[in-house]
Amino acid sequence: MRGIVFALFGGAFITLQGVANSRISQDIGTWQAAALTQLTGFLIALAVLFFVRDGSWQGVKRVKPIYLMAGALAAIIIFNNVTAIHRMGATFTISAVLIAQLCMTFLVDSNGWFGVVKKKMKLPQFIGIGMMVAGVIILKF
């Protein structure tokens, strides 16, 4: 149950961040908004780290270097979300983002990428993604 709550909060905050970044970018520019968002996110994460202290920096040595670049993807995410919101609006953008996330997660799970345990995808998963795509198409018209 707690996982669902965290997922719902994560989804809500991703949406709020996208809409806020879109608004910020109108005043200062898209890449500036991405940089500002990354900076404020880093500062908040660093502040929380000082209070929580739930891990160890020594573990960084065991992480594959390519995975250490994952944070850089956030700049690309922010740029794409902001640009899409400007062109299509928040609702349609977030709908498309959710489908893209599901499709990419589908590939990660079914191929076992990043050390994830491979999962066999069955008809219900394909139907679910198809229903979401149909829902977005209906939403657009």
Second form
Amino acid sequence: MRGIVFALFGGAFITLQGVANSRISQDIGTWQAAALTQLTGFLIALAVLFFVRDGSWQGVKRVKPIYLMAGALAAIIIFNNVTAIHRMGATFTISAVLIAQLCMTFLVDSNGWFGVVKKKMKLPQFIGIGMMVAGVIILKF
Amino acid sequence: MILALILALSAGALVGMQNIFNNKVNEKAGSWTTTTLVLGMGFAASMAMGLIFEGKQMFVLQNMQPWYWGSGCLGVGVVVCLVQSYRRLDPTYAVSIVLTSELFFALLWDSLGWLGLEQIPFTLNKLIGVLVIVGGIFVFKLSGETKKQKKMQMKLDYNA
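If the one shown is the form predicted alone, what is the structure of the form predicted together with the partner chain?
First the chain shown before, then all remaining chains and molecules of the complex.
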């Protein structure tokens, strides 16, 4: 039960983040908004890390450098997200983001890229993506 | 419209990739170390892009409101909630609920026009559209893996 509540709040925060970023970017600019929210987030996370001390930098050293760089993608993600929300609203933007996100997962899982355990994709995955696309088309009418 | 759609789709593809990479870091380094690293990288990259495209303008913050500084809390809230829900639920379930919640809150905020969003009137079509998408998410996520595959996966994750 608590797990479900956490998951619901997690989703709400993700959406709120996109909406807040797009609001902030109206005033100070999109790159500025992206840099600002991530700087404050970084500082808070750093403070928590200081107290919690989970994991280790030793562990970080064992990760391939390219995987450590993934955070940089957020600059483009936030820019695109904010611009899309400005132009077509949150519901439509987030629907499109989710479809592309699941398609990407689908591609990586079915090909076993990046050392991910290869999974066979079956009919339900195709039906699922088809339903999501249909849902977006319904949204637009 | 088409441009916005392309932007949203490419953002989604990058989110998918980022999730995979971040999970790899998470397995070895723990969730707070990963969060700190990811946000730090994101900050550095946004700063660099801003400087490339806007030069000194990057440091001109017009109409800056004090609460903008607090916006980073949301990102931390996301991590706390996701980590906790993954610990308590089957991750596949957790992801499906998170994605569903994202969509419903987007519909809510659009309909209310909060936070400077242009208000988009709520219609039955929008609700049906979102419900169909949610159905798609659950079909995609929950019927994919057989129990055997799942067990194998857990074992591999553990070994990694």
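Positions refer to the first chain, counted from 1. This one's a predicted model, so the numbers in the text were calculated from it and none came from an experiment. Only the largest set of C-alpha atoms that superpose within 1.5 Å between the two forms is called the rigid core.
Chemist: So, superposing on the core, is the move of residue 8 at the CA at least 2 angstroms between these two forms?
Modeler: Yes, its C-alpha moves 2 Å or more.
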